[in-house]
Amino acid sequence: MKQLLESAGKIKSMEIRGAGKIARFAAAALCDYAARVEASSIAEFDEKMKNAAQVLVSTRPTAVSLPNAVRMTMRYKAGSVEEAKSAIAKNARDFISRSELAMKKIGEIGARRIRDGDTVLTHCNSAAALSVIATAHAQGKSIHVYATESRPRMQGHLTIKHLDKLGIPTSFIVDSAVHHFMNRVDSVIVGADAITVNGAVINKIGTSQVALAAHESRTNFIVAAETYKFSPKTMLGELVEIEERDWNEVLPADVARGLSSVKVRNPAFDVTPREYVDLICTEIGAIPPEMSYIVIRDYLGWALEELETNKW
């Protein structure tokens, strides 16, 4: 159990970050924590893989990459431990070849959506939405992009690297010149780390407020996400939970020192309703979000009744 806890730590502390890199990192950890499990029984190893599946989910209850990913890799049916092992295994494996994949594709599904001599404006650290820039910049489409500081844990310093790195021109703007800037942006594109089943989008703090100054231009609003963001729990009426987080992200600690009537607000997520999404870009092609449900009933295959019994 040190190790997936250790694990589990890294996630939390935001030491890996991003939906994405959470979902694969937790399947491995699954996959680790499985093999080095010791049980008598079946029943006692379920168990341990159940108490296991917990401690990782709860590190970060918005992103629902993290428990999609757990249920998937504890999707299996055994007779034996070695079985239960076997299947965990290959469950890890095909979840993390399925997430690589899907990257890849949602790039070139997305970049169809960017034109030659377009401006993009992304918000925060998206690998998907970094995808489809990548992918259209690759394509030889001549293209410039705003990025924004994604305050206050500053994921936007990750973005204008990987975008100098691909010798992007990109301009870097503060969260709050978004709208100053929005009339010269022709698409904005970003993640999601959760996509509800009315298809409202759950992303980095700010998101809502980028979506609304792009509602207000007519400016596209893409969001690229993989099918496993979408959250087969909303399907039972639950909300997804916005994270809050600690208050020192915000306000340093001299200046908070001596405050007596301060208290620091950090939500770590936003709700972007559909209403101003245009597009999801999925592996599995480009959708409005209306499709939400039809994602998660019929392509990720999630049962009410699965649902209902799972505590993940």
Contents of the next structure:
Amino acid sequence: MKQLLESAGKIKSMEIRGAGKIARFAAAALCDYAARVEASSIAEFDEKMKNAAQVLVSTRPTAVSLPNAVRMTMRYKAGSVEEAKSAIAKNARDFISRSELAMKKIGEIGARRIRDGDTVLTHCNSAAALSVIATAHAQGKSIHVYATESRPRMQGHLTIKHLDKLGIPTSFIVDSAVHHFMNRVDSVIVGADAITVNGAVINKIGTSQVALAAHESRTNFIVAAETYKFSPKTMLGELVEIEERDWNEVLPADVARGLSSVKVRNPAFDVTPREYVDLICTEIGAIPPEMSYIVIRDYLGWALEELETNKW
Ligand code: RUB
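Any chance you could show the form predicted in complex with ribulose-1,5-diphosphate after that form predicted on its own?
Okay, now the whole complex, with that chain kicking things off.
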């Protein structure tokens, strides 16, 4: 359990972050745990695995890729502990390679929406969104990127380092400069932590303001997201929980000291309604947000009973 708790800690502290990376890391952590766990019966093994899954899922509540990855890895029926261990190892391997392939496919699909000479704006640090930008660049298209700082955790720093390595001309801007620059932008491309059954996109705090600005200036707003970012539980009527993180990510301690009537609010994500989303680029194609229900029902194909019985 020690190693699994360490892995859970890395997700919670955001050492491992970004919805896709979190999902792959959790699948690998479960697989590792399964290989090590000692159990004298399959019932005991099942119980230990369920506890481990719960520990991982409870680290960050918004990225639905996490419970989806756990559910896919945990989908086994086995008569013995050995059988269960190899089923889990195969599930985890399959999930990770499917996820890596999805990233490539999304890049190819999304890049078709970027023209030579386009200016693109991205918010936060999304591997899927960057795959689109990098693919367009690799195709020889000349593009310019506006990358936001993404307060309070400054994921924009990761984005500009990545873009700089690829040699893509980039302007780094503070989040509040988005509207100022929006009329120079041809497309906004962001990732997603969750997509609900009604096509709303949950992503890094500030995304909905970016979408609003894009909508106002008739700029394309494109979401790059693997199908395991769609939330099956929203089909049961549940809402996606928005993680609220510690105040000290926002306010320096010396400023906070002595303030008695101020409460810092620090939601890590927000909801962009589907009306502001032009297209979602997934590995199974570019879809309008209105098709989210079909992706969840037909492609992810999870029986509602399975969702109701499992905590995650
Ligand atoms: C990261 C974030 C990213 C999505 C998609 O938030 O909001 O846009 O997770 O990323 P945090 P990816 O830094 O709080 O995890 O496309 O890499 O899955």
